[in-house]
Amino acid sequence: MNKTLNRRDFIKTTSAATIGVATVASGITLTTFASANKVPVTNEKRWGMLIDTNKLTEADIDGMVSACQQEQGWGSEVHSTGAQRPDWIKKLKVKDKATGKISNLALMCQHCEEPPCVDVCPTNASMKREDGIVLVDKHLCIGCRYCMMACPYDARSFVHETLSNQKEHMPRGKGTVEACTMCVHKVDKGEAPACVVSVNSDAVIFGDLYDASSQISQTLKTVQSTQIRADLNLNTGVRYSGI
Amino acid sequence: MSNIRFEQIEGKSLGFYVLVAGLGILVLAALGSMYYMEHHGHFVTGMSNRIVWGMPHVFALFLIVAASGALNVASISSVFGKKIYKPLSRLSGLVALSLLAGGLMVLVLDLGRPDRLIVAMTEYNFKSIFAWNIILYNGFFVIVAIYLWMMFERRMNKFSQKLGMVAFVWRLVLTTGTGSIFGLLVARHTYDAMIMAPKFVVMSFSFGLAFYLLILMASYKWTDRKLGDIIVNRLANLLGVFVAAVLYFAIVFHLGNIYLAENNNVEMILFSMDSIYTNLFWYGQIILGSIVPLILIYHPATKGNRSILGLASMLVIIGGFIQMYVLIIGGQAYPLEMFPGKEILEGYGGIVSYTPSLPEIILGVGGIALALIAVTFLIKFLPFLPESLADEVSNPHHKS
């Protein structure tokens, strides 16, 4: 058994684990796009999700919270304290002064077509999609957290600290900032963003707005439905009915 | 006025290296506050997701708006053709690039991500106010760099005064640019004015004449150079007018907001109820900073006396920092109005707090240590300062 190594064989075992580890480090991009989807993004599709707060419950709210936690891998942070922790999406409890009426509701990134955070980015690290789908290129992110300051969500998140146990689709990284990505990397293999799929009712619904026939686009034509701070002008993707 | 020589400093008393030493040592310990704060993140910070700009941008753009107001004593000569002030006119330009650097050490080493300060100068959104910043602070460097090479270099004296003129307007938007990035934040009402612009810049004017006063009488005290009165009280008296304009626009801004029901909330917990803001604003800001300077300034009593302008631009500079952090921290402490017309009971909302770290605090300070010490080292390398700024060198037709 005891086979020496001779110059052939080295050469042999060698080159395959290269190929091996480029093989596989060619999967790992820090990227958000899923590398499986090879057909480009085009401007034909505008994604969107329409949430609907006289049906979703606060057992739903929650539910979308920890389903995207799971999905996206935040969370779990240990140093970070209060607002320090990364908050992809708010459960918020809202209450009309007027009228009295309470809604409950999920907050995360609107992706607007007109996003103040792209508008900001002074390197290009915050950008939109051609589908809308609004995100933050962690290559390019420096950190300086004026998207942060820019948003009129509060939709998104610097990390605190150093990360570990990262999912594979969702790299992440200290000094820059992140947000709900609409779970691009399931909507781009054509499912629902986590959050969408976590809701057993028609509460939340998730597709293409510029899709006459989608669900998204019909609820739309019929219900009454509003975009949050509309004044702004952001035409978000995401769109609220019910408060 | 063909009288004035320029004179490097002899820099070599042991007060001196002391000064250099003392500030060499807040310089390395920003430093090592910076590396602190990056190895760990930003967890160590006060600084928050509500809270995203905390004690370092308060530095920052507290330096970086001085820095372009420095400049003035050298516009003054070289665009208003005011000769008297042309012997001060060196100084002035090393101070605005001293601050600069300062203000902008500050402001890349609490980035995220120092390391890829490469990114922020090779890709540029032309769109972002920030992107147009560092363009406009790159540019600044260069026109005042050449700016003063033309004053020391004798061929070059007479392009100077043209080139004070792009220095000046280069000036002028490069404050435009930095209150913009306040001004043009749709989203926060405690901003979304640009009222900011012209804000910063008359701050500018003030903050930047408080840092340069008092470097150019300590240098002159230090050294043992004479410093006539003629030309202290006319800086005096320019500070004072500065001082009293930011003041105006600081009732502006906040009366007119007052005058916005939309605004209201903003106004009434940020400057009326019992916040730390509130104790900042009127103590530091209006009665510190602006009310003291004025009356020490211009008070029959303490007119003329040397140290209490000394005191008084200190604390222009105290009560501008304030200013500062009012503005930048309070406007963030404010959440939100993202439901008008709606109250948010659970989830968001309130004044959030915000307790600065030592880190944030020692790299903010090693910023001006940074600016002090370019300017120590380089009035002893190079002739800045007139051997002799006495009221007969700096005006022949004075009569004592």
Given for the second form:
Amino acid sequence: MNKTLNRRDFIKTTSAATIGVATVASGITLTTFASANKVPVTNEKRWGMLIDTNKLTEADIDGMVSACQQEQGWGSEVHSTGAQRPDWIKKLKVKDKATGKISNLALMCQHCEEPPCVDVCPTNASMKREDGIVLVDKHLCIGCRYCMMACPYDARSFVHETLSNQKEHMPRGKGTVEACTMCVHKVDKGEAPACVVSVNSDAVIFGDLYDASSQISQTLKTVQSTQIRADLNLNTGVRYSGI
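Switching conditions: you have the form predicted in complex with the partner chain, so give me the form predicted alone.
Partners and other molecules omitted; one chain follows.
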């Protein structure tokens, strides 16, 4: 997805989703997936990402999308006419009206500290781990799509089609909602998300926001950064500089 948005409108406004009904979930247990590491997940860490739009190129974003698709197994589905396509990372252009400057931007789940998707979920399928990563338990998801309407970033997708060739670490299912997991299966092994690894520069930094010595914390002390829709007080895990 590639569109140009006004910078001020982008930071302050978002789009909504529609509501419907869903059926089944996938056959891989998310209980194992959500706690794949042997070390218990605690609130002593808060995983986050800093995206520098001054350094991020269109090619970088294309690479991030491709890396996410390959890692998580989405993007190659056969869709019926009019069905929503998965969109875990959006490729956007944001224009500053005052200067005419256009910034390339990658938008995904913002992994909020106070996630609206979790608040509205009637089955607790939408959940936030102690370390701040927001996930969807596909076995509990009934496809009501309340979370999609509540998300101010339009970051979630609904699976309309029967899926095959799924990744073992990423259960997906027809009739359920899905979104960026911050590659939690990699994070739990001490690795960075696939999209971050795909960028051959420091345009995207991943790390522990609570660790004062981490690269992301040190960088946030020296650059001006922005949370998309900061007025909502969601304290997002994904931050941006350069917009």
